[in-house]
Every structure is written in C-alpha cells, then in structure tokens.
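Next up: a single chain in structure tokens, the form predicted alone.
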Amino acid sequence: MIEAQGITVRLGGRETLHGIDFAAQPGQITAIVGPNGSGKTTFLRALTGELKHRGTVWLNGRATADIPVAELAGLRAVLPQSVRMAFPFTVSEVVRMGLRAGLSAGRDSLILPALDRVGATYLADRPYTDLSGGEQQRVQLARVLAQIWEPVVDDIPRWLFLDEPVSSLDPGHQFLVIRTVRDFAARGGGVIAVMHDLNLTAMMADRITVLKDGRVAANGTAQEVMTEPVLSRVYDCPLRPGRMPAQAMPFLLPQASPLEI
C-alpha cells in the first residue's frame, strides 16, 4: 500500500501542506479532491518525491527515499497535469519514453497496446506537437501505462499517480480513461488520482481524500464525503448533492445549489 505520515511542504517561504497523513490500498482508486489552491498537486508531487518535504512516504512497505530511482520506475509511474515538449517526437517515441526503465524497459511491443488502451493507435506516427491538448493527454497516459504495464508482478502491486487525467477530454474519452484506470485497479494495481470534476470522481473512486488549505478535510467513500455539510464547508459555497436511486451515488447539479450573491 501507499502510506504517508506528516507530509509537510514549504513553497516560497510559506508552508502549503501541514502534516498530512494518507493511505491508499492496491486494487482501489483513491482520489484527491479540493478547491483550487488546496494543495492537491503539491501533495501528489510530494508523494512521488518531486518536491522536498518533511514526513515519510512508504511504497509497499518501503520508504520511497530508500528505493533507488531505477527500481522506483518499475514500481510506479507518474502522469503530471501537463507535459511540454519542444521537439517534434512522434507519438510512438513519446510512449517509448515510458519503456526506458523498470520492468517494461525495452519492450517496444507495448507501444501500440498502450495506445490502444486510450483509443489512440491512429496517432502512432503523428508528431506529438501537432496534437490537441486532449490527444496529448491520452498519449501521456499511454506512456505511463506502458511503464508499469502489469499491475502486479511477483505479488507486488504497481502504482499509477495521475494528476487530473481527464481534465482536457470530451465525455467519451473521459469514460474510456476511467474504464482503463478502473481495469488497472481491478487487476490489483493501485491508483492515486488528483481530480477536479466531483461527479466523475464519484463514479471513478473507491476512496476520496478531500483537501482544504493544505490539510485533510474529509476522507472516505463518495457517499461519506460528498455531503452538503462537507462540500459546502470545503468549497466555501452552498453545494447540495443529489442521490442516484440505485446506489445512492452522489452527484452535483449547479442549478440545484442556491447561489448567494
């Protein structure tokens, strides 16, 4: 599993994360949500070791600070919120970047299957810089999928860290990505995803951690955290979730939440 204890981050001389404790289980999707500036991306970057922080992160029972970088690349893959590339690599070359280290190293046969998972095989020979934002996002997801293609190897789960993986996508491709990510978790891998859309989060996540002002405001299932008291307090506005009859799945309609101007 992933465990974090006392994660504290300072940026620009200001403490932005304040001693966060966190846990995520393999076989599940754990979403991180919260308002703009709540620390979601900062926390994900601390979990993946991109940001200097106080506190400890354990990956499958080992402190990540003690795992060699090459080994870590075979245990987890990271999808940033955005990736800028100045050179006209082809899409296949971008996906191949996920095959440079770890268990999938050198397995070029995974390029097309990874693109197929995100509905992008037709882009294989296109220059990456010519793609739309949504197409680039799917190609980057294919890259991280290729990096840790098998969710479990020798009984050890692999992990996906995703920062807003569906933010630039149309509904059809949003659902495709959600199915792909859920399949990875269903086969034993672990997924931690920063999300912005609360309705998609409710559909996708097994557990949700809600951040506000760099602290954990709530943690639990969608039914437990997507409530009027929690959401209204976290987002500083009246938010009144509805419930789907079959599974009591919460959803939000902007028209159903009163505007107080």
Given for the second form:
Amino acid sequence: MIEAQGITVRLGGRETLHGIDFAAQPGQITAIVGPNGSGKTTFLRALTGELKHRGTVWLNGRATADIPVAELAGLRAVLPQSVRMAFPFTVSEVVRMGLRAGLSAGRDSLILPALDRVGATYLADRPYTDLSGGEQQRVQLARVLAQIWEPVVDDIPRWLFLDEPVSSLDPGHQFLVIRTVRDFAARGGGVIAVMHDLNLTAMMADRITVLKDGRVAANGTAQEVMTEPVLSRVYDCPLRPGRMPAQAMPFLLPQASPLEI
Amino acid sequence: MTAVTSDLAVPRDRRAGAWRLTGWLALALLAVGLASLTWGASDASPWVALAKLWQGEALTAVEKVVLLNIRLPRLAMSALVGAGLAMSGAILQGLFRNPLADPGIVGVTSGGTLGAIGAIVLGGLLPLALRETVGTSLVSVAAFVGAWFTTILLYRVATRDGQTSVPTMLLAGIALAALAMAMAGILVYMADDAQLRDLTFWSMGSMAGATWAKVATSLPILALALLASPLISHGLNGIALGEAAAMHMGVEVQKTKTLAVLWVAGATGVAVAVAGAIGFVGIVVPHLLRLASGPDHTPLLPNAALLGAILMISADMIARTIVAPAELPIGIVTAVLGAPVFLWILLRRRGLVGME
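Switch from the form predicted alone, shown above, to the form predicted in complex with the partner chain and output its structure.
Following is the full complex, with the preceding chain placed first.
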C-alpha cells in the first residue's frame, strides 16, 4: 500500500500543501480531485518524489526516499499531464523505453499489446512529435503501462501514478483508458490518479480524496464524498449530485439556469 | 482489451539499421583517411611509400616528413577533433532537449577559447617549476575549464525546474560567446607573442599546427570520453521525455547531467585547445544521423563520432588543397557546409525556437 504522512510542500516561498495524510490500497483506484489550484498535481509530484517536501511516503511499507531510483522504476510508473519530446522518436520506441525502465527490458513483443490497451497500435511507427495531444497522452500511458506490465510481481503490488490520464481524450478513448486502468487494479495493482472530471471520477474510482487549498477536505467512496454539502463547500458553487438508477452512482449536471450565469 | 491479432505488423525497429550505418561509416572513415594521406601540396604518396616498405627500400626524407610528421598527425587530429565536436553536439542537444544546441552556437567553444588563450598569455606568469610540470597540457586543461564553466553557466541561466527555455539558451549563448571572445581579444592584444596575434586561429580553427605532441595530449581525453558515452546514452534517451519522467524511469538524472556536462566540456575544450574554434560540426552531424537512423542515443553517439571524423577530415582536405599552397581556416569550410544546414533545420522546424 501507499501511505503518506504530513506531506508539506513549499513552492516559491509559499506553503501550498499543509501536512496531508493519505493512504491508497492495491487493487483499488484512488482518485485525487479538487478545484483548480487546490494542490492535486503538487501532491502527486510530492508523492512520487519529484518535489522536495516534508513528511514521509511509504511504498509497500518502505520509505520511498530510501529506495534507489532504478529499483523504484520497477515498482511504480508515473504518467505526467503532458510530455513534449525533443526528438522524433517513434511511438514504439517511446513504449520500448518504458519496457527498458521496468523489469521488461528486451520484451519487445509487449510493445503492441501495451499500445492496444490505449487503442494506439495504429500509431506504432509514427513519430511521437507528429501526434495530437490526446494521441500523445495515450502513447505515454502505454509507455507507463509497459514499465510495470504485470500488476503484481512476487506478491508485491506495483503502482500507477496518473496525472489527469483522460483529460485530453475523446469520450471513446476516455472509456477505453478507464477500462484499462480498472483492469490493472482488478488484477492487484494500485492506481493513484489525479482527476479533473467528477463524473468520470465517480465512474472510475474506488476511493476519492478531495483536496481544497492544500488540505484534505474529504475522503471516502464516491457515494460518501460526492454529496451536495461536500461538493458545494469544496467547489464554492451549488452542486447537487443526481443518482444513476442502476448502480446508485452519483453524477453531476450543470444546474444553473442560463439566466443565473 | 481486444486481443492483439497476430497479423499485426511488427513495429519498425530502427536499431539494426543504425548499427549497420556504423559499419558503413567506419568503412567511409577508412577511405577518407587514406584519401587525406594521398592528397596534398607535396606529391608524396602513401601508396608509393607502402610499396617501398614492402620491398624493403628506405623512404626518402621528404616522404618521411610529409607522410609521418605532417599528414598522419594532421589526419589523426582532424579525426579526434571531428569526433569530439560531433559527439559534444549530440550530447549537448540531448541534455538541452533541443536539436539546435551546438557547442559553437551556445558559447561553449568560446568559453574554451578564452580558457586556452588565458593559459597561453597568463601561463607565463606562473612559477617556472609549475609551468614545466603542467607543460603543454595547461592549455588543454584551461580550455576544458573554460568550456565547463560556460556550459554550467548556460544551463543555470536557461533551465528552470528541468525545463530548458530554448530562446533563453540561444540568447544567453550569444551573450556568453560575445563576452568570452571580447575577453579573449583583450588577452590576445596584451600578448607579445606574434603567433597569438593570429585571432583567426581561435575564431575559425585550423589543423595546420597538428603535431604528434598535440595528438598525444588530446587522445587520452577524447578516448576516455568516447568510451564513457554508453554510460550516458540511456540517460539521455530518458531525458528526451523530460527530467522528471526520466527519473521515474530509473535514470540517475543528476549523475547523467553532470557526466554530460563534463563530457562536453572535456571534448570541446580539448578540440579548441589543439585546433581552435570550429563551428557547425556539432549541429550538422547529429541532425543528419537522426534523419537517417532515428534519435536513439545509443547508436547515435558512436555514429556521430565516426561521421564527425569523416566530415572534419574532408573539410581539412578541402581547406588545405582548395587554395594550395595557401590554406583556408577550416572553420570557413565547416561554416560554408554547416550554416545552410542550420538554416534548413530552422525552416523545417520553426516551432523549435518559438515560444509555442
């Protein structure tokens, strides 16, 4: 499991995260949501060790600061919000880098299956630099999946850290990527995802951590967290979730009348 | 998760092609090397000399001097300098994540030049004993320090949070180069050594001063750099995705960056110390190779060394034969060949320098 205690981050002389405690279980998708500027991405970057921070992060019971980066790369993979590349590597070369970074160096036969998970096999020979934003995002997800292809190795779960994995995708690919990520969790891996869209979050996440102003504002399942009092307070606007009849899954529609806006 | 059907084509793998290219480049280097030994102002021929040696005949004095003491060290130095500059370009571009970073364009070469001139002019102020111990390597070491200092300064100015701003890098490079060359100019005019007054050597380079002693000083550093390049090629591939992404892929980013900067400073510094500032090799060679066989640094770095050597030997052949018996500075030849390629890269990929 992933545990974090007292994560505090200062950026540009200003404290942006104030002692966040957090936990995520393998076999589940834990989503991090919150308004713009609430510290979602900052928190993810602190969790993955990209940002200097106070507090400790434990990965499967070990403090991540004590794990060498090469070993860490075999335990978890990180998807940034967007990746611009300087040189025209082909899509399959990008995915191969992921294989090499994890425990799967030389297993080139996994390149196409990894691309298939994000619906991008047709891009395999294209230069990455020629792709659209959504295509690049899917290719990066394929690279990250390739890095930790098996969700569990020797009974040790491996982890996916995703920063807005579906925000630049069309609905069809959003659905495919969510299915892929759910499948990874269902097979025992752990997923921590920063999400923007609350409806997609409700559809995807087992647990949701809501951040506001660098603090945890709420924590729980979609049913527990996506309620009118919590959301209205966090997002500073009236938000009244509806329920999908079959699964009682909460959903939100813009509810203000045109006149109010 | 539809199953991958078996009739899907295997993705193109450019690695085998890149290594085949290594073989062809090695052959071409051999051919160009022989050609460079053959052509020159004197009509001494390596073939005649070889035939004589084969039959046990003695070489004439002219043949000995021209072949062994002029053309051969010149060939070796051209190859070393070309290999070093081309690989420096490829590594600098990988480090800055931009195909326009060239040691000459971003001021690294000028920093090395300032170091070399400083050592020559001010080295005389050192105590005699110290001067004799350091000897000729003082110039190389000073050029290395100058190049290293400039690279670090450039990186500090242009990079924030692992993101290099390309306009800042290019503009800072212009400023650094101008400053270094101005200071070098002051030193040159302070010096009474007539040879030093020849600023063209430092601004446009020449292989004319090639001696076995110079080859001997530059060979160990460039050989070490060549052998060390596999250590950083994997890291540079990771850095192509960004420094954070590279770290998450298990790359020791800081170590890679430190090694890369030392590498570039060492190779560029040595090249400047023995041959002066020669531009554009570092940008043209890696660019052509990326077009031919892809940007993977593992084959790119050794291939750049080979093509850089080929290009430099060819440029030197042109420089010393086209206006024979006089010589052109070799930097004029590389600029005539390289500057249009630089412009062509800009035309094809305008976005690279823009703010996007």
